[in-house]
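Next up: a single chain in structure tokens, the form predicted on its own.
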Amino acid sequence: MKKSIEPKPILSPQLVEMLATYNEDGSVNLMNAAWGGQLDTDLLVLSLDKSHRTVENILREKCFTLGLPKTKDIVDCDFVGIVSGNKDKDKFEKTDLHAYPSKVVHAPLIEEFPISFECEVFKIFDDEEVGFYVVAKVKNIVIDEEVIRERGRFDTEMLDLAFFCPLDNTYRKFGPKVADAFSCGLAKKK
């Protein structure tokens, strides 16, 4: 039997998303951003709240880098998460985490994470009733070069990728392959 439930995000588990950007005073500033997703292969779209201190940066300076990190890095992702940059702006600071200078945008990559977008600000819609989104073009990906396989293709397992998932607020890995995409379902094809 089937239930009709409130919506809910059920699109879920998804990739934990860190956006690094630096404050008016070149500090580094992160945040962990619980809505985004990939719109093309080289535009991506955040759903943001404008009270964030990250959004001011990104509204100034027009740009950012987006890291996927690894589970063992959970806990920093987590709490620069929950304390806002507006009340500690050192909050990078007391994290294991290590910043250095994007060559491609001025926003900070953050060396834990084994990849991250480089990405300019393309469109922003602000929208009372639908809310604020932030669509970016990426201009380049930095990756660690031990993940990458033949074939230019990732080493998921190596990658260790953290995941949220909303169903329940908890923070999940990768699980093991269920069966090869564009190829599992060619015997349907006889």
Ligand SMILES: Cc1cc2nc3c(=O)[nH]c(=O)nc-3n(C[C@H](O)[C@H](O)[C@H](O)COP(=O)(O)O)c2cc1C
Second form
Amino acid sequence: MKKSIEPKPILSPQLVEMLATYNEDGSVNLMNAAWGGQLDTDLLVLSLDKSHRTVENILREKCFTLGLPKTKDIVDCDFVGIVSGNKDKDKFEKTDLHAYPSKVVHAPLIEEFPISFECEVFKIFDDEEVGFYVVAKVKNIVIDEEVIRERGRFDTEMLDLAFFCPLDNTYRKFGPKVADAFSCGLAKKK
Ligand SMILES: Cc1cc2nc3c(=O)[nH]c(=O)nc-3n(C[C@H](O)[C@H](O)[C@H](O)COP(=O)(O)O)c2cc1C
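Switch from the form predicted on its own, shown above, to the form predicted together with the ligand and output its structure.
Shown next: the complete complex, the earlier chain at its head.
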């Protein structure tokens, strides 16, 4: 039996995405953002609540970094996703994460994140009914060298990226490989 339910944001799983920006005084702010995605090879889109300190910082600096954390850092990632820099300006200092400046954009990179996108704001969509969206151009990607494999592939086990699962509000790990993409379907092609 199938059942109809109202629309819910349960397209799942989503990578945990961490937005790092500088506050006006140069201190670091970090927030958790699950509602983001890849629009094109070098374009990302983020759905953000305008009340966030991160949004204020992005609008002022016109840039940010988006880091993909490992599961081991999930407690810090959750913490900065439930406490706003507007309420606690030093929230980043309460984590065990370490920041260093990007050479490409005026935003911090987080040492512990194995992959980080260095991004510049490309377009802002601010619509009362639809919401607030930032489309960003990826200027560069900083990645831990040891996870790079042949033919542009990455070692997913070693990366151990954290996922957010909105189906049951949990964080999760990569599961086992099921099949090779763009090739397992070939068996059906006559
Ligand atoms: C798992 C998770 C996912 C989140 N995803 C988003 C998101 O996609 N967009 C958003 O605006 N806020 C999202 N948030 C909420 C912000 O991370 C949170 O409000 C944070 O405190 C904002 O920090 P700031 O005000 O310092 O920028 C998420 C929080 C969690 C825990």
